[in-house]
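There is one chain below, alone, in structure tokens, taken in the form predicted alone.
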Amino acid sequence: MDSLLVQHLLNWMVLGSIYTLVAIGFSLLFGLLNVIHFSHGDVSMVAPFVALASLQAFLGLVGSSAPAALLLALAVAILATGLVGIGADRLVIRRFRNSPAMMALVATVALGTAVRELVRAIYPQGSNPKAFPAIVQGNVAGLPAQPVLIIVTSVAVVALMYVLMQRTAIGTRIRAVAEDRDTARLMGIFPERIFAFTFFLASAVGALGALFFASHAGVVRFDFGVQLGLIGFSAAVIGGLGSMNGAILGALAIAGIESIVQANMAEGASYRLVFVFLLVILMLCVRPSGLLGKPVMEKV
């Protein structure tokens, strides 16, 4: 197979994997709360900054074992971002559980701005781009090791999400709360605990996507969460908000559009998002509920 074609296919799969991890968070939170968490991308992008700060601290503890320090820093970043997700729910989003959807939407947009500015203010020279290290080096079966790691890890995380949601008690509780909170409460389920766990899960999975995004790009900026969040949300919209399968399809579709444009257009990297959002507009015009979403009928 042509090496250039392999590179394009690998790039498509890597971008699709990263966008899937972010889009799943949008679909999970929308399916549970019926709320579009527009600050999800910004919350996820906290992870690379936590990882960089943690890496500097751990390098002094483990000496020359840089890979061990990096893995430990990534784990701390994912955990910390999950806790930030819980904090976002407790401080802001929970206050709009029973409010009109527009109020929660505006609140999460404002929350995303606050998160970005806090990262810029707290992190040293936070306005400047930061170099982010590759997670792994070398090759696997003749392919670069990092793209293979991103793809395999993302597939494993998605599989674990399916098992969690469909085969475990906590998954049953999440689906029960999403279906009817009042009935779930009568059955001895505490919705607020389910909300906290779901925000932690969605934010932690999004954090993994943001870490892969930063490592794939080799650099991270405080405002990368805007782009990552818009793409993840667009993937969820194309596939159907609330559908995990739809989020995966939407992410692969967007990554495919990006890869094709970059491979076949002069300066395609500058125009790839134009075609992505044209696809989103087309989908909203043709099938507003998304590829796998179900139309919602409301009485008026």
The other form holds:
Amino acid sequence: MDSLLVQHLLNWMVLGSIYTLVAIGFSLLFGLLNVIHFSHGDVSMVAPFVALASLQAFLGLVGSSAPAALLLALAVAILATGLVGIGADRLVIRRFRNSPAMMALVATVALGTAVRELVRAIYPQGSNPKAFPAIVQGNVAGLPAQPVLIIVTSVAVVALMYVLMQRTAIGTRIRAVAEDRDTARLMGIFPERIFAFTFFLASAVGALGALFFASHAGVVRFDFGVQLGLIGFSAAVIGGLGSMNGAILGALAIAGIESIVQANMAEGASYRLVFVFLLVILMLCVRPSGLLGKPVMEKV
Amino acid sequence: MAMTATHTHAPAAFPSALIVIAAEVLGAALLWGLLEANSTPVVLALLGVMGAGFALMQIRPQIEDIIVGAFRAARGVALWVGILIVLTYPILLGANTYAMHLVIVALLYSVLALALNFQLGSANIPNFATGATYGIGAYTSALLAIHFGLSMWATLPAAALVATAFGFLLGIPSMRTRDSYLALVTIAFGIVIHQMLNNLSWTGGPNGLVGIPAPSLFGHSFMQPIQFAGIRLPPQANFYYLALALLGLAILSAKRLHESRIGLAWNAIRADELAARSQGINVAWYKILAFAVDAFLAAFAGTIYAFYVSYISPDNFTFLVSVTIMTMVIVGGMDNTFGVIVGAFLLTLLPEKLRIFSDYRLLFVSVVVILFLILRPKGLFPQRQRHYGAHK
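The structure above corresponds to the form predicted alone; please give the structure of the form predicted together with its partner chain next.
Expanding to the full complex; the earlier chain stays at the top.
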């Protein structure tokens, strides 16, 4: 294979991995709560800033730029973002459990703005773009190490998510609450605990996606979460909301069209969003409930 | 409370007309205070007064019923006093051009919010593309005016036509998709339009279009101040009255549509789409119609905006603009014309008046929106029960 094709394929897989990590959160929360967590992208984008801040703190303490410091900072960022997700639910989203879906949607949109603006206000010179370091440098088996790391880690995380959902007690509980909240409660499951855990999980996985996004781009800004969230949401929807397989498929489709446009069009970079969202409209015209979404049968 | 008001009649002790006049004057005074206030404590105090008013209504719904009943009983007085207040409002603002500018923008946003309300409020269709149809209207008329020298009055119908065509186009996917899926279709449409405006060369790219000529009416240029009976109003007053006329048109169409079979069909779709279909309502057609009506009104607002500021760029029509319009509808009260307008004014003025918080104002606004949604979940002015043909 020529190296240009390999590069495009790698680019596709990297974007696909990042979008999958964000899309899974949307799908998970929609499957469980029937709520579109529109601030998911903004919550996830908290992670790179926590990582940058803790990296500086660690370097200040240790004094050397050990790779361990970066890994530790990433771990702190993922945990902290998971907690931010729980906080978002506790403070805002929980209050709209029984409201019409539109109310929850607008509330999470406002919440997203609040999270974004908080990041900007708290982080020093938060309005400016910040450089974000690459996680690894060099090559592995003739391929650049960073993309390979992103792809391998993402595949592993997604595989773990499947194991968690299908093979563990907590996964069974999540699925039980998603199926029927009241019956699950009768079986001795506390739905609110399950909600908290799911928000933590979705936000932590989204955080990983946002960290990869920042590291892949080499830069991060407080409002990157809007676009990442929109693309993650689109991936989850065209795949079929509530389906994890669908989220992966949707993410790969969107990343695919983005890579193709970037590789083949002179002005690909500026028109990529046009093509991405035209694809979204087209796919929803053909498959109104997403690729793997169950068509809703209504009973009167 | 001693007053046991029924839903339709105010107690005799307070004539309806007095309640109506008091409410309208109070509303106008509050708005004036908010517009003229320059210091943070005053703005916050006014917001506090408003908050207290709504809190009181939340605790004692009878008060709300009395006021609504009074407005229903004295509709003629309400209408004429209201018209008198809005017509003389520019005199009240006088030479404060900044306040006038805010009111004009708020009026245009009221039209946009009413346009969205046809879908979101009446038929429960989530549409995140109002900002896009607004932009299509603005760009169509700006391009026609710049390249073909058309006057604003000629571009108005042209822009409406183009935007309505886009509205129909956007409505087509809505025949099959629903809820979150439909929401995404409209989001995608809005982003595609914004990105095209941002990238195409003939729309000026990110720099937008400049030098949109000022309109004129019967030889009176809109750049000229209004002089009438010894009163001199700044040139912006022209656009104030124009935007006001458009809002009047929007309110009238909202009322007519609400009372027609179309409005009834939309409400039926909102209540239960499947049941509506079983009743023989052509759901797909009425959904598309909702998109077309939204685009039509939004294009008018876009045209007036373009000619008013004489400069437009893609940044005026982003996804976040659509979200803001949607927030206005939901905070104001879905399917309640008056509530939607209050929502539009509040969300236009709030960020401007909180400039003192500079970097924190968006944060503040979003927190206020969340608080509103939690504390008054049906909006500031919830929709009243339909009284279709009751007052005849």
